[in-house]
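Take a look at this single chain in structure tokens; it is the form predicted alone.
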Amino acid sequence: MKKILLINFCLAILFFGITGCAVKTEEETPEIVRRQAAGVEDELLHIGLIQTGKESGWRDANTNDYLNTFIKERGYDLIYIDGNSSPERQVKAMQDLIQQKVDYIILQPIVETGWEEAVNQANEEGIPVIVADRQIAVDKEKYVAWTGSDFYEEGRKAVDWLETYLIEEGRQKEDLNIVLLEGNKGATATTGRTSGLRDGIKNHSNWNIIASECANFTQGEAQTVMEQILTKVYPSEIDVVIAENDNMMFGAMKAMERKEISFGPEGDIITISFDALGDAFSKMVSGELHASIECNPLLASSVENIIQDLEDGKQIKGKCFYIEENVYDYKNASQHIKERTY
């Protein structure tokens, strides 16, 4: 009996001598102990995506370009998690992703306040963080880098376009009655577009914003709101909407189009969206939209290529990286509508 006794212990040494070994050491990379924490033996980067939800044809397309680059077969697990337009649900999914120690997260976010302890339980785990799409209010240092669209531009482009528009037709000295429909308060996107068509309009002293409402970037909401718009302005005061996505505008045309109100390059109303979705081109072609401002929803290559830098450990030059975009008008439009892949 002793002898068995003997030879347990013997074998109790050996078996957490070994064991022993995979407990973290201050030699080993973040990235080696968060797989073996994980436990998880492939070679797969672990990436984690946190997304806004499914509100607008932009954001379809913006996923698929995510779930088509962050694939298997080109070396990578992705985790994707939908926000269902939920602040609350996007932060639960970030702890969630720092509990099962991925290699990356990826955020999408769709406010940008409330995200400072989230970030700090990242970096405590050594978990990079890149920003894609709207902004966060936290420290730079803290996250790797942001990369999407300048919104604030985009918002400067629309008022350029109408203001070359209204001179090729004769119209520059014309007082200008104008509609906004605004998308998610406290989104960058919004923040920054609002800003940019704002700061444009109040340089002309003949252009007034007679009605600015939140449809939150969504195509039912916005066909509500102008709706509701419409009970309270008269369409002969409306010269000019504006919606601060495709979609938002596709709702207000429907809404339009049931008070038998004309838009369009071959109507009454000037009409101008963001996003220059495959619809939107379709609407230019057809004459019921008059520009769509270029919002580029292919951000995955960007991102994979600020990864595949840290992989090979070279050093971020910079924090923000902004996407090539272009605008679009009922002019071009059938000259880019084939090439449009979203």
Ligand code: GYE
Second form
Amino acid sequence: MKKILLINFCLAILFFGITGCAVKTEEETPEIVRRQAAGVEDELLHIGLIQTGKESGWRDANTNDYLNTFIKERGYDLIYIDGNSSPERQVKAMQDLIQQKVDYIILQPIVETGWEEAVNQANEEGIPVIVADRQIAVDKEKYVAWTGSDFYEEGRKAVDWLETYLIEEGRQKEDLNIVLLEGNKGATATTGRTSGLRDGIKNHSNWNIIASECANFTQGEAQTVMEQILTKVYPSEIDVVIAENDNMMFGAMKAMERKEISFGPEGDIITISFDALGDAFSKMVSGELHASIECNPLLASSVENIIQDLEDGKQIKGKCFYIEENVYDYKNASQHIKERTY
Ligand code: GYE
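Same protein, different condition: the form predicted alone was shown, now please give the form predicted together with the ligand.
Expanding to the full complex; the earlier chain stays at the top.
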């Protein structure tokens, strides 16, 4: 059954200003008015998913979650498009999905910018866009809702963890040199975590970021970037390595191993990353990784709830739906490692 929605948020666009999901809001979305489907094709809901690529273990878990949720047996026909780490390819994917007249588009953008035109086209065709994971810089009335993580908060949590750890170790007065490996430029996950980290680090006059480099969330690039950093900085000058995802930390670890630099709770350098993948738990248990700030990749059920509410003609209460997340470290990892399914 091809359900086409005429969404009066097209009109609402004219009346609301541009704001993203930086501030948690409780406002209601405009009521959605449905119109009769133009052409009945099958009993399935046709959903287009635009994914970023395959840059990390987080991404694999996230993709699998969608592939396992939006299945035929549950009433969905999922068209999965891999953005291949190319923002242009993602925009083209949205235009293709609009042409195919899918019922919904789930957008997981690589970067925030460049979406205005494609999202306008989706609005014109009455195809609801649900944004997940990272955000987009368009008038928020142009998409139904966003769901994902509070990346700024994740950055702050990393700093909080480090503060507590140093106090426990009696090292809070020491000068601390930090190497930071960042995700791809223009991604909400990068900007949020980086500003959360930097804002927290600023509060410590004895903490200093001695290198911060982009490694695009990938293990391979992080290894190369860390190898380059180690040609410029003496290992003894590095106190902490923070990587904005686990895979970049694994790459940095490879680079340090090659130079026989010891790291982790059993070594000399404090290691902190984000995501909390199963492999990160293993490294916390084995004494290589200090802490991983959880970023939950299992977003499909949250997206499905939004779609089902729209299908039921309900109002979506709120625009931004944040996922609950924890902090894991080498002390509590062994208690939780078995819960981790990805
Ligand atoms: O942390 C990283 C990934 O946007 C939250 O992207 C996501 C990030 C995640 O590839 O591993």
